[in-house]
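Shown next as structure tokens: one chain only, the form predicted alone.
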Amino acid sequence: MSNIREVSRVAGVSTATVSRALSTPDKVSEKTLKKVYDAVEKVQYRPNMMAQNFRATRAWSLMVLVPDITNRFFATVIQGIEDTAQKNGYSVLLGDTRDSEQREAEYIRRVETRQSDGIIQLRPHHKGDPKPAEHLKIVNACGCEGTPYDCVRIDNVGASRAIVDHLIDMGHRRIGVISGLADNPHSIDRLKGYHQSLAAAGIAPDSSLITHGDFTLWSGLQAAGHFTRMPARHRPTAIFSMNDDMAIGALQGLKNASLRVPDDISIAGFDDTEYARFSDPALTTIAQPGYDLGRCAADRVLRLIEGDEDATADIVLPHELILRQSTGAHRK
């Protein structure tokens, strides 16, 4: 027997488009509505009538679930998910959950009533967060590995090995990090990047030189005051930030305290956010594909919600170090 995959390869449309031809016809253009019955006569798909009429009772939307709707990396991501959902004939519906379990809680009931069909959740899942009920179609568009439920990421890992080998390469001995918040998975997964670079060059660590912030401006303006104050010798002569503001406010910090970047001292970022090329001097960063994750996790998610896929996804999407005026050679 043919099925909706089927029906969406012959007409060269999403399965989503198919079945909301098929349910609702009156929200389908003409020509995509001629395109789906045409190839649901070649193929002979006889669609259950019991499943069209679940399907009918469909929200047509998505949630989004966003921890700091401020964070300019995540407004690329819903960007891709935006673009992905209108392609398919949905729409984006935002829950800001200020890292907040209830609020999480009181948006994931909304799917649960039907008032949206599938979730998206851009807070990585912590060690100890329950898994989500099986019943629902999540994806998570910002995760790490080891996450329960399907999953769009990077290699965070390996990214900040990445931009330390860097620094590393540079000739700098004693690298300072601007870690996230000391329980998110992020910085967990950078901070062991982290490591395993300073450990492939014979680099002892030095706790000193790990301060935590929270991923905004302010708190790396923080962080820098925490690496001024050390006396010249102890200080050190490059910085790993693990999100582009926080490299943003140090860099302002490390000029309120007349150091000059990178001549005294380096500083690099993650992400690559629009404002790190147009910092002064501009920052070297890890660019993450934040489009493509918001892409890949929308489609994912549209998957789900046709019953397409069974077996968990762990999407690996590529990084990459992006070289500019904000780190340079140590000079000793």
The other form holds:
Amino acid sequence: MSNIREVSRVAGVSTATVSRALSTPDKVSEKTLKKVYDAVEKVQYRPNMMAQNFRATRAWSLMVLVPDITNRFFATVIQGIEDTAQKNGYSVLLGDTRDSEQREAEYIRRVETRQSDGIIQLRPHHKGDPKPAEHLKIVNACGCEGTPYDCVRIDNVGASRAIVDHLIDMGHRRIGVISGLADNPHSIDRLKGYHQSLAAAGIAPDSSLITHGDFTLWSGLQAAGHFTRMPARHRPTAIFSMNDDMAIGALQGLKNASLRVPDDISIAGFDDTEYARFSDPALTTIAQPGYDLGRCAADRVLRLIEGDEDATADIVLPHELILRQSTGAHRK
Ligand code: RIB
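In place of the form predicted alone, output the structure of the form predicted together with ligand RIB.
What follows is the whole complex; the chain from before opens it.
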């Protein structure tokens, strides 16, 4: 049985263009129509009429649900989604859900009323979240291991291990953590990586070295206070912040307390947003392939919309440790 992807490959046009040519030929140029019809004949494609009707009623849009539009990392993911959607004839609708499951649910209802054909979620699936309904075409672009539907992600545990190992290699043994919200699956996985690194190096965990923010600059600034108020002998000599925004906020807090980075205390972030490179000092961090996470998620949801996929996908993209000036060797 041939399918729409084969038609698109043989015709040299996108699957969206093939769909349009078959459902609304008046909206497609003569030249493209000919390419599509020739390809249909060549691969003997016989579209089923139900699918055909469905195509005609398509909204040609994807709904992107972002937990915090001000976080630059998510902006990069959205660019990857937008470019892929555009190339395939889709537009993007954006919902800034402020990390609220309830706001997400409201947007999802719009998809159910066909204002959009598929959903890309950027908030990781939390343990207690309900599993999305079977008929929804939904992909998580910033997922975690164990996401019960299609997801694209990095190995958050491994990435966190990489950055904590780097701090340990620099001689640090008292390593503080600025976690994201405690129930966020990324926080949980990154904390797991932190504990694995400590255990591998024979360093006993100390819960006084862990504080929480909410992934924002302001919360990073406040979290720095948790450490700067400690007596110097208890203070960590290095801090792992679970994202760059909080690390940049914390940098400000450390400076306000007259601590020099990295001479008095090292700090590392996570994400490698543009700001990481422009902060002073520039941040050591984990690069997440934000654009590619978005591109792969969009690609995947388009395949789901086309009915081309059966099995649930768990796509893991590589991360990279980026060494800059905010981390240095532990000074006795
Ligand atoms: O939700 C905020 C954080 O989770 C981002 O900064 C990024 O690290 C994402 O994975």
